[in-house]
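First, one chain by itself: the form predicted alone, in structure tokens.
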Amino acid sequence: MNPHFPTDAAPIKLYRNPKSGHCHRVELMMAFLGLPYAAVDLDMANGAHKAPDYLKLSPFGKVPAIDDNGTVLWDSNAILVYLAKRYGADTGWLPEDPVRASQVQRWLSIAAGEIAPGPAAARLVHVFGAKLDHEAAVARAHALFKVMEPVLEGSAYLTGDEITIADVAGYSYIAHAPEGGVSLEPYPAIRAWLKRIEGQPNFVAMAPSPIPEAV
């Protein structure tokens, strides 16, 4: 149990799709912080994410969203920042040092930028049948990984030798990139980084989907 979480408080509600990497980021962060949470799986195929009650929580009708005993937040990276500041302030998940904080922010931007149209988009095509340019998404994923590989050859984590929310934001879609037909075989440093994250206490995995033939 996280020492900053009130003993009389209800578990944090996590509104999610269990196959969403954005949702898994948040679930993974709550697990790392030892926070009690209750997953609320939305029937997105039947429009539950566009229902009026859910739009009050997440006005763009996207997952994830959380309700932390009345504090309602949406956007996965914003939720990571909140959880780190609210429940991990005495740890290094979101450093106070200006340089390291800016490095974390850079990788959060990459999680919302290059990861989204790269490995996340490639996976959307295979797992969810999204009508996207799969070949372009795979190319973007490899372009990203070619930048990440030398970074992780020189440090254990994305911003140095300590894990931060930058690593949590990047983990889910990169770990599941093969589900989108993106091979991780050419990137030993990235694969070692994934293993280090998976070796953290309280790690929780996202449910796997069938892996297609690698591109």
Ligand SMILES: N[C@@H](CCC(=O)N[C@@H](CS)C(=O)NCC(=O)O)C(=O)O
Second form
Amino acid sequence: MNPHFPTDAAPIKLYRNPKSGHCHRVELMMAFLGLPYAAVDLDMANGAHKAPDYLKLSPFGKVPAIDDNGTVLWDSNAILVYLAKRYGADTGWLPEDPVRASQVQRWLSIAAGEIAPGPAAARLVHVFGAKLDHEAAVARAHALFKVMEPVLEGSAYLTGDEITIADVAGYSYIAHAPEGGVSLEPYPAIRAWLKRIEGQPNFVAMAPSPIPEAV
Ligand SMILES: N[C@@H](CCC(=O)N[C@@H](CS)C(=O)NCC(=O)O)C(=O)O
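In place of the form predicted alone, the structure of the form predicted in complex with this ligand is requested.
Complete assembly follows, chain above in first position.
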């Protein structure tokens, strides 16, 4: 149990799709912080994420969003910042040191700027049948992994030897990259990093999807 979470508060509501890595990174952070949460699975196939009531919570009609006892937030990385500051202030999840904070922000930007159109997009094609350029997404994923691999040869986590929200933001779509036809075989340091995250107390996995042949 998180010492900063009021004992009389309701569990944090997480509006999600259980197969979304954006949602999983939020769930993982809440689990790591020992926060009580209740998942609200949206029927996205039938447009529940574009319904007027949901758009009041998340105006672009995307998941995830959270409702923490009246504090409503959307955008996965913004939610990670909130959770770390609100419930992990005395921990290293979001360092105050200017250089480390900047390094964390860099990887949050990479999660939105490189991971989303790379491994996440490749997985969207295979898992959800999205009409995206799969070849381009796979190429972007490998370009990203070639940058990450030497970083993770040099340190246990993306910004040093302590886990931060940068690692949580990166984990879900990279761990599930093979579901998009992106092999992690050439990247031993990335695979070791994923295992280190999976070894953290309270780790929760995202439900697996089939891995296409030839990965
Ligand atoms: N920047 C957003 C992206 C979230 C996102 O793309 N969510 C997808 C599911 S993984 C979604 O809701 N897509 C529905 C849509 O775009 O209409 C975040 O980090 O939360």
